[in-house]
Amino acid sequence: MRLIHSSDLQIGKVFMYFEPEVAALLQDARQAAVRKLGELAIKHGASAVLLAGDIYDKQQLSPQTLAKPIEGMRQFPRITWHLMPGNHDHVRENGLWDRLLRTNLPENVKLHTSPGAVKIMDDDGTPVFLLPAPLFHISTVDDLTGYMDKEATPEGAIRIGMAHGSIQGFGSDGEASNYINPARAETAGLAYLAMGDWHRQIKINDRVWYSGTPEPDQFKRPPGSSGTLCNGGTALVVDIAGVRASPAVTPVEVGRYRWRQVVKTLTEDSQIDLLESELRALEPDLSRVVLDLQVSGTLSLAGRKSFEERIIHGVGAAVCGTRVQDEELVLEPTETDMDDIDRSGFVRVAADRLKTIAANPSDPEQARIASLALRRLYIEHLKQAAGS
């Protein structure tokens, strides 16, 4: 049999540090991440896709929201949709599985909110169960999985679990703590263990597999990685030869976006064009892109207005969005640069002020504002003469 392994689509999550325009495409590309399952599962052959805990954010969300993804479902017929419940939108009373169940749910969607073996289908004669450990809050010590161990089924059934949480002795990469036993799939015959809740697809071992979130949604690199792609962006292809044979695990993309995090140091204004030059080197398709920028150095007047030009308004009109930190990013304006605000009288008086100010360590709040202050002092003086 074959199957599609995913978790985390976190449906209705709110990106507050972007703007409403870019945070309402990172949003649809979540409601997208449906669709592009399902055209997975067709173009691999695919009967069912596993859907590991997260589909949805939080508890309180609007009709649509809610039902939307489950309509994205019911265009795939010929595709099984299993959802169990996480720990963002763990199972509670009156909650969102609740209102998922009162609505005219599609043939080809199953919701798994409670544990025990549920067969899910045949595979040439042999039956197929599913165990899922759903929650019930949003966090738990219980490790939720340990009932598959005596959870019976025929003899020669192939057992597949589903669990959201963290792998013991592995870290924790969720919000939750749901530590899980890593050797559960050989404790309870397990053909393939689907895990959600860490947004980086990972192998824990030839049974046990993280998907990853199908559509990244935050700035935190694989740890090692010396690159600046983010985790998420990702599903499974999962071939299940036997009962006890090793599952064959392909990765594969699926993201619309692709989220990079650059870390920069810039210690003189002609590093600027390679900034540039990297940055859109980073994809073919830069509107794919979500870009933390992070800077840190010196740079002059002139330099930081063009870094403001070039990188903040040029690079970012060309990704989909941007989060630039560049708190750390000083200023050390040059003679030219002072001579070019005024070379004498009060505002060359006001603009070395200013300058002094900006350069004070002791007080960063008001060497801040002076360094604002001044930066707006060369622009608005430039702009005077361009005029003049």
Contents of the next structure:
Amino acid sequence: MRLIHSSDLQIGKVFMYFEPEVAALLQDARQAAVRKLGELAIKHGASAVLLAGDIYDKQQLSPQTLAKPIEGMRQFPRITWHLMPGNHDHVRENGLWDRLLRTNLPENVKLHTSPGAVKIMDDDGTPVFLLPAPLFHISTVDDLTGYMDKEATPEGAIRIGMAHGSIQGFGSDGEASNYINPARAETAGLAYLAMGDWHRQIKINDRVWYSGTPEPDQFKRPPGSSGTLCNGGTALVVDIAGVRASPAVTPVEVGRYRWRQVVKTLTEDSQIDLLESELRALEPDLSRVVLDLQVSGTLSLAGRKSFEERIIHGVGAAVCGTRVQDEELVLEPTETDMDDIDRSGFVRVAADRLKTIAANPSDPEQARIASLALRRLYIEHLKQAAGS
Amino acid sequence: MKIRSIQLTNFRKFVGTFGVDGITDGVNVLVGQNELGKSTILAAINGVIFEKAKSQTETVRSFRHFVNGTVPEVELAFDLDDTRWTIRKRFAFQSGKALLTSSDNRRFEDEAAETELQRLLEFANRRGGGEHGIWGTLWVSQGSSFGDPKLDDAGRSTLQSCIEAQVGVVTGGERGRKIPLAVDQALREILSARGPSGKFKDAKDRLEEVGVRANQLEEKRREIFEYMDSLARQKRERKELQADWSEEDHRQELEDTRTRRTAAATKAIEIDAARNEAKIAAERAARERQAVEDRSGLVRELDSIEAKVKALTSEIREATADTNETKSKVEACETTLTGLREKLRANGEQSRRLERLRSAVDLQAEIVRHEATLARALNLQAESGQLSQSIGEIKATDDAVSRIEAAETEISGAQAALNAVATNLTLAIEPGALGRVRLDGVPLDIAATSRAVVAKTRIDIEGVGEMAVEPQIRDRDGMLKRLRLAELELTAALEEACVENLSAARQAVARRNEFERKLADVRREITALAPKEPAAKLAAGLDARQTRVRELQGRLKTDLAVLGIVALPTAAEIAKEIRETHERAEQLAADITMAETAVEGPKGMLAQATATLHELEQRLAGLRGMLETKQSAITAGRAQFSDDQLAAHAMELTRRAEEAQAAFKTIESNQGETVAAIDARIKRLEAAGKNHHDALGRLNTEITRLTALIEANEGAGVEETLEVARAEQSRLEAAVKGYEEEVRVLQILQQTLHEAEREANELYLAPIVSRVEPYLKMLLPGASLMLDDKLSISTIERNGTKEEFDRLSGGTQEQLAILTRLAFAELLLTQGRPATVILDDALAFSDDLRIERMFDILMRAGENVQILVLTCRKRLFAKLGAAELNLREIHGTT
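Having seen the form predicted alone, the form predicted in complex with its partner chain:
First the chain shown before, then all remaining chains and molecules of the complex.
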């Protein structure tokens, strides 16, 4: 039998630090993840998709946001979608799962809002039981998969667990709560334990996997990664050959956007060229890139101007969205900068004074403001020059 | 450039050629009366330099003569860089000619001349002529010297180039000047005096709105989660409630309890009936025993009442006798009292009659007193008449005496005057010859005599003949006339006073005065006889007395009629009678008091005896009524049951009551569980059932309500909307923070730029200020002057107080403006460009002290700068000590 394992779609997520139009694109990509997963199931001949928690980002969502993924699933009638509450969308009295139940749910969508073995299919005569461990609170001290050890299923049935939380011993990735025993697959006789919560894909052991989120949503790179690619954007194709056979798990990329985090230190204006080249080479299609640019170091006034023109405005226009963190990028006006403002006269006197204040370490905040004022003076000078 | 001479031909008012020459390096003054053409000379200097010869502008047209319109020509000679230049222009429109020549034989004509002139004097070209530039500032036409010496762009540029040649470039140039303006503008766009404005304000306002909305959504979100939590609790509670309750068990228990209650109720009714029966029997037996007791008590009471009636009857008899005796005593006392009171009344009447008699006697006495006064008054009036008559008979008065005395004095004076001038005639006659000698016909009777002679005096000596002596006295007639008139006056005065001489007159006056004193005394006495008597309400005067007498006589007559007597007794008699009557009255009053005291005792005893009797009679009546009632009751009771029958019946009823009570006790001891206890249990069970159903109902209602509330909010997608709002809030916070940072950036930039600019300006203006200051110290000691970056005077500071230039007096403004112009000219001089300062009718409003100082300043400046003063005030400017110029005619009409 073949399954698609995914989690953490977090439909309805709002992206705080992007402009509304960029946030809308990213939200749309999350909505589209359902279609991507359905197409992946069709492509790989899988009959079921397991969504291991956090299908929704919030509890109180609009009817449209709530209905959209369900309607996406309706588009794939031959695929059965198994949905389980996670910490973001945990079970609440008359909460979103009750709302979904009151709606016209398609036959191929199954909600697993209480623990207990449920038969989900027959695999060549072998019954397949799903043992979900839905969350009833944002966090809990109990291992909700504990019941699986004693949960009875017919002899010879394939048991597949589905849980949402952190695996003990693998360190925290985000909130460290809802701990789950990594040996649960063994103790409970599970053929496979489909895990959700962590947004990066990770194999805990042969039978226990985190699928990661199908569409990235954070500037967080895998621990120890030297690359720029951030977590998320994949799903798992899981083949289960028998009751105790090791599952064959294949990661597949499904994400629309690729989130990249670039950290650079600039010490010379000439490095701006290199940075631009590097950024433009991030992806063949830069419009897929959501960029987090963290720059530090020093630039001249002219260099800063160039940085803004070529990186912030140039590359910034080429990618889907950008977050620039340049608080550590210090201005160091050169003599040429100062001469550009004016070689003599009171404007030059003012520029020299601002430069002195900016270089005074005893009042860092005043120095920062003076540095920005100098930058502003430089720009005003250029404007006046352009005007005249 | 230094101007040396100017010639005007047919220019404006001048017909023919006129000119001024001999203009020196220092201060030159051209004095001329009004209308002489001083201002025309300045116009000609401006015209020949800045207006092109071929120009057809209005300015050039104005050069033509007012009436005949002949072609104007101007020739100006000036020195520049050690070269004498002469520019001559003929303003004939298209046919205009310009000729520029130099002392080193350079020559330029027409356009070449115009161009070279422009180059030499460094002014900019414009259509039809040149920009006046700095010359426009230094050459001040009439009426334009007031106020700030405004510079045009070219003028300012000229000065700036001079300044920058000295202090270097300290401003930022045109572009530099625009930067602070751009920064100011940028700051104004986001910050006003009242705080954030424009986009900054929009962002702040929007942030506030979004914050409020986000908080509302947050509250809503929390509310919905509370609904959900509450719903979960309610459902859990309902489940527990339903688990702990069995409706069937409850129903069965209630039914069993109600059955037991029915049995208990039946038994309770039986017990009540037995209790009631026993109670009735006991009551009946008690009533019958009471009837037996009542009857025997009644019999005992009857005996007691009869004994009391008897005793009371005896008491009443004694009290009646006592009362009668006391009443007799009281009547005797009251008879005595009545007699005394009658006597007192008769004595009172006698007393009142006597009082009336005494009043009549007083009336009569008053009449007699007034009549005596009136009689005395008549006598005094007769005496007064006699005295008045005597006074009237004497004519001599004090005035008459004075008149007589004056006449005698005059006579004595006249006589003395005559004696003084008289001739003393002394005769010593032999005694025998006495009879023969006559003096003025009067024979002498004494032998020796001496006589003062004033008139012609004849001495007849019988037998001898006649001698006459006639003294020669000046104004003898006047003196004699004075004497005669005095004698006539004396005679008239004596006749008027009816006396013979002064002595008699004095005696008559003394008599008259005596009579008048006596008359006054008599009159005072008459007045004193009838003074005002306020106590008697009597006015002063005899008339009032006479009226009072008549009134009193009337009243006396009436009183006598009332008293029924004709003659009045004496006052002493009446007084005696009154005294006796009073004594009698006092005695009677004492007797009456004693009699009243005596009757009080018997009266009190009588009242007490009467009251006692009355009370005894009332008690007797009461006892008799009671006796009759009780006797009737006994009689009636015995008629029904005899005393024995009544006692037997009571015993029977007592026995029956004891039997009924024993039966009740027996049945009560077998009662079992009470109805009240069973009712309490039923009530508890019913309440428990109701509570259960109510609680369930409440839970169901609450669950329905919460479910409805949650579902009602589902459409809003509160958390999702909240996230969007928080995202917007976060963006707006970043924007506001950005604007706040921008404000700080612009403020520090603005402050730094302005400080630097101000310092630069100070440095920049120093060359001018340093040149103005020496002159300023001469004009206004202790004052300093501030220029702005446009080289205009902005303020002056005196005694630590800053004053706006525009607010100074017109005279002071003009003086300061001239100082500034002199400084400009000196500045030009430092750059090797000497310039002439022309003042046309300046300093017209300066006071004497200031104008003297200004003259000093001009003369000091004239050591470096050529100054041309055009004025109409010859006497005033004579003090300037400058070289005097003359406008003279060179050729007549051409």
